[in-house]
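Presented as structure tokens, the chain that follows is alone, the form predicted alone.
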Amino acid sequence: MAQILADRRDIDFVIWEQFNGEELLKHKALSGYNRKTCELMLTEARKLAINEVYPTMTDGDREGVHLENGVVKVPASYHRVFQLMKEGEWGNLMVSEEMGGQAAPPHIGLSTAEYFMAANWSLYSYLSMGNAAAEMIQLYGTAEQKEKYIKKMTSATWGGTMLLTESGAGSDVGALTTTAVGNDDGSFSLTGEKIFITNGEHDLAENIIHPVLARIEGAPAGTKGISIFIVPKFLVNDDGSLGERNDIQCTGIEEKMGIHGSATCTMTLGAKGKCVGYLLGEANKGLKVMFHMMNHARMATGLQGMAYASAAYLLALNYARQRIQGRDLKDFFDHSAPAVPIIKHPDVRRNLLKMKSYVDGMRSFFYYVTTIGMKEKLGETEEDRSFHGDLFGLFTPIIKDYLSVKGHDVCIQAIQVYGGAGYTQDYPVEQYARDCKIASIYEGTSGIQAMDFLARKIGMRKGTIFGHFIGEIQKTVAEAKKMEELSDLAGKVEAAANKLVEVTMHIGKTAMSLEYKTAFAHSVPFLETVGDTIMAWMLLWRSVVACRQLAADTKKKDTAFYKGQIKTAEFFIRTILPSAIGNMEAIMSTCSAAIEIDDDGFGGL
């Protein structure tokens, strides 16, 4: 069965209907594209990701990542795949021209990366991780170590990493151990372990630049007295050239359940008393460099979740097109009556139209937040770009946790639609529930992203930046209701919205109260209920413009796509959004049983 890996019909969609893309290649800054060649961009990014990056995806899942001498060997598959890509670079569409990126604009590249990451996620990683890396460096380093790392990582030249982890701390970072000791020459001696590094060690790029926090000896403790520095695994000349080893080396990889064609490693500085780093920005503000990635990490984590859905989804609409058994209802008693593919049984459509609810909403979610932060980088004004960088904050632990959590219960779901088949190695939405389920994990677990949200975010700007986000809902709303068939379904998400704010409100004080512990409880579900929300929203302002588009639609080419739009927000507003309203019921009680219980109380003694 061939893949699709991600609907094209319903990816313009949202960027040329839905969020008016071609308005936003007016840009000054976007003014070397047009939507022509935009759409050439996704064509030929299509046909890469199903010709020869797919092909891959099961090769570096079955052979995996092996670590001889040191040297992590990726799949074999992978190295002349990787080459296609680099050549074609693919990998810095969106990086600044500057930092020797194609500056395409975000909504496209990140529309490639979706048929990439659905295609082998861990071989495209290898590609392009290192722009989060290097735009570190372009931020915070010195002239000199933009010259001379920046355009090799940005053209996957050289590799880039993230050294945050450790065992001892893990997301508390302000326990690292890693030190980092002053020499003469301004260079600094770091001495540690980091554990779950990806794509730590490997055999793709001829060098790897690691950004690593640690402690220079006497800063303060905790979180106030870290620093972040380069670390490169071969030192680099002033010419450019690569110079002896560095004393950091790969010491193991986590075999895991899914993503076998990444490199999980654990990394060990200055076993030899040598490994030299650089520091990146002032000393004791490493945190504050560190989150810049983060956030677009955090970003790139929900387009995985999402990717993945979109790619089980298909698969599995495909699969129930063409899997014929069992009559259809209508002829249960008629024995004679012929064998129906199994997308003709009511419970398998329920199960597709749940599955298209969420890929839907969250492709529409996940570039609705892009366009804000294209507007945080693009705006006219400072106040402007402020306001849509707090915006863009508020909706990044949504789109970190909600996609990631989400596109695993769809690839989950997927397997359901094949049943026993889709249970075995024959077929690949196994290994996409697998791979997919890391997501919801790294760059900050579910409880870290709510509990970001309830500490950090709903707050921000004494609530004013939430407030917007409300009265983005009600907009769409309005246009609604001035639709006769989408009033009723407009009223329900009014109501949603309403009751979502009362219970931020709830939550929000009880945070604030002597019952805080009580409000961190309820914080999963909480931001689990915005998701919701957002994604009837989302569905309702996708229905707004099929609508629209049915109207203007003389030729009727696109009639099932537009009523699909419909159908598709009717079943998650009428069969999903009450399952939101009665979490919020279960938030407002305020139930402290979590809090509460002993310790021996929970069993297992």
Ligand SMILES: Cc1cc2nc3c(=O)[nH]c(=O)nc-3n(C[C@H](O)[C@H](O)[C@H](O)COP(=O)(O)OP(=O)(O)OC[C@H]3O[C@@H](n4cnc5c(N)ncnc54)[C@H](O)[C@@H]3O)c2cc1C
The other form holds:
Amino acid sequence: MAQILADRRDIDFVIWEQFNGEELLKHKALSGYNRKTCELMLTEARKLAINEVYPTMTDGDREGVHLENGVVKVPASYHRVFQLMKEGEWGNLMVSEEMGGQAAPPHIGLSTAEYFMAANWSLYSYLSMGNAAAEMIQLYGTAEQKEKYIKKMTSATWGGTMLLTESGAGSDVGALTTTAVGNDDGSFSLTGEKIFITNGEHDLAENIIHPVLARIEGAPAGTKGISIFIVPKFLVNDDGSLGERNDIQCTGIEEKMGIHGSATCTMTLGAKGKCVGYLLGEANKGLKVMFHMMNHARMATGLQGMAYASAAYLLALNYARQRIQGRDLKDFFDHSAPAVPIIKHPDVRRNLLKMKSYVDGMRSFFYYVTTIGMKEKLGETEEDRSFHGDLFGLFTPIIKDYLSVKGHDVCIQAIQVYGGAGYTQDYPVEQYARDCKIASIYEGTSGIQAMDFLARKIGMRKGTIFGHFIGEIQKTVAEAKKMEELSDLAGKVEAAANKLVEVTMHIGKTAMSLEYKTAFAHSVPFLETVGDTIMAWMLLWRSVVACRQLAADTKKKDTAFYKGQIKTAEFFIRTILPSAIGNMEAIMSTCSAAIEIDDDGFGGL
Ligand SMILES: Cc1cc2nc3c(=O)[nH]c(=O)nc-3n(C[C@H](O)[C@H](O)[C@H](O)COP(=O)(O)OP(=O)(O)OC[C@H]3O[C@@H](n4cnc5c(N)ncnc54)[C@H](O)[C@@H]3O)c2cc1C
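Other form of same protein, the form predicted together with the named molecule, not the form predicted alone:
Everything in the complex follows now, all chains and molecules, and the chain you saw is the first one.
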């Protein structure tokens, strides 16, 4: 069986059955779309991903990218498929029409993205990274900047990047040293070096537009003095044609653990000539502008983790159905009994169901947050939009971190299901595991996401945003309690949600006390327990929908699928959620050993 990348039946379940996609399509902003057109788009994207994009994934990994005379050459097979995707406008589905995109319903845009990311994230990123940069220009740019750059970027004629990181400024962006000096014509000349820049240079686009963070001469130190500049690889003439080559050069590329097809570049600005940049938005307000893009990128990174996990799970599942090894446990003493596919072994089944529970839970959570994002944009009133904006903000670090960390765990478990074969390059699961690891590092590491969640997010609007989230869990619990087969599971999710409130109050208070360092030493486990509780909630919610559908499914054609939902929830809630509650207990114990241990006490001296 060919790699199927993502479970179409499951995606349809989430979009149309769990989140009532047809209701969402009634919004006037989506009037050009109906269920049929959406399904057709997804079918076409799936075909393209499986037949054209996926075959480039291993090429990209083995061939990698090469820097030759300042130009980065991407893997040879990327060129034709990039053109196919560009011509089909698969990179700008969710971009507004005003910006040259197709304004597709977010659920459909994201499900196509799930397929493309699972097929070859590295290739897809060359196509789609310009969108987020273009959106920043749309929000903060001048009329001239919008006219010059946006449509070329959203059509992938020109690429886009984001240049924050420097060798001394990674998690602490405020430490950056790239400087900008004003020119007489209102532009700026930039000098500095940025490292680890994704797609900083490549041969797939005519031009690349770099949003660059830098400090204008004399600006305050730290984040308060950061501005953002548009720095084109080729300057753009007033008529839109390409002008002089700007002095922003790729001076090195990284050899990495994974995503070998993606160019990770050192970019040197203004070392040999003039690197011209144009201020985007107001001086010293660059971080606010860049955060707009970062939040977009953090959602996309969560999706990346989930897409890899889904693809790796399906590969492992397929392998487990085919690999014959060992006798069924019931024939333990019968040496003449036939060998069986490994999916018959209890431990392999446990492993597969664990992977499935995370993949299903993560997919539902991602679409749930997407729905909130839609309400933030399309809400009727300012208050409604602002409320959903805050709710979206609460969930962004969880999407970014939990999906990337658990996504990677699932990829590792997929290798385990394959046994020795999974550790070899004969099968793609080892590549998924290598490629996935970066997701919990870039766009802000786990530590940074967890700090954001604890320090800024749980207290938003005096805790009422967090309270709303708990209220949403309680609504699902109440629905599930009405169903005989779910009422016990509902009770367990309710208990976990109540415990989570207790832990949140405890860690929140500790973070504001003299023991604040201890609180932050528990911030990553805290974020993880929030994510685990959300998984349990999402799987319970799926089961509520599945129970209703089972009752209505008179033709019994989807019985296995729906019953599978209930078994998945049962597995997670009975066997994984208790560990999460144990972790909550551990956080409540306020253990300060990690803070108290002497630096020398760590050993290794
Ligand atoms: C493949 C790849 C692609 C990338 N693409 C881009 C890109 O396109 N553009 C771009 O600008 N950057 C990019 N990056 C950079 C990436 O965003 C940074 O690597 C990341 O933010 C971490 O910074 P750092 O590597 O300097 O690690 P450090 O900041 O040195 O962090 C090291 C460790 O210390 C922890 N830590 C640091 N500070 C704190 C703190 N205050 N509290 C708690 N823990 C802390 C971190 O969590 C981490 O575990 C990319 C990196 C890679 C590897």
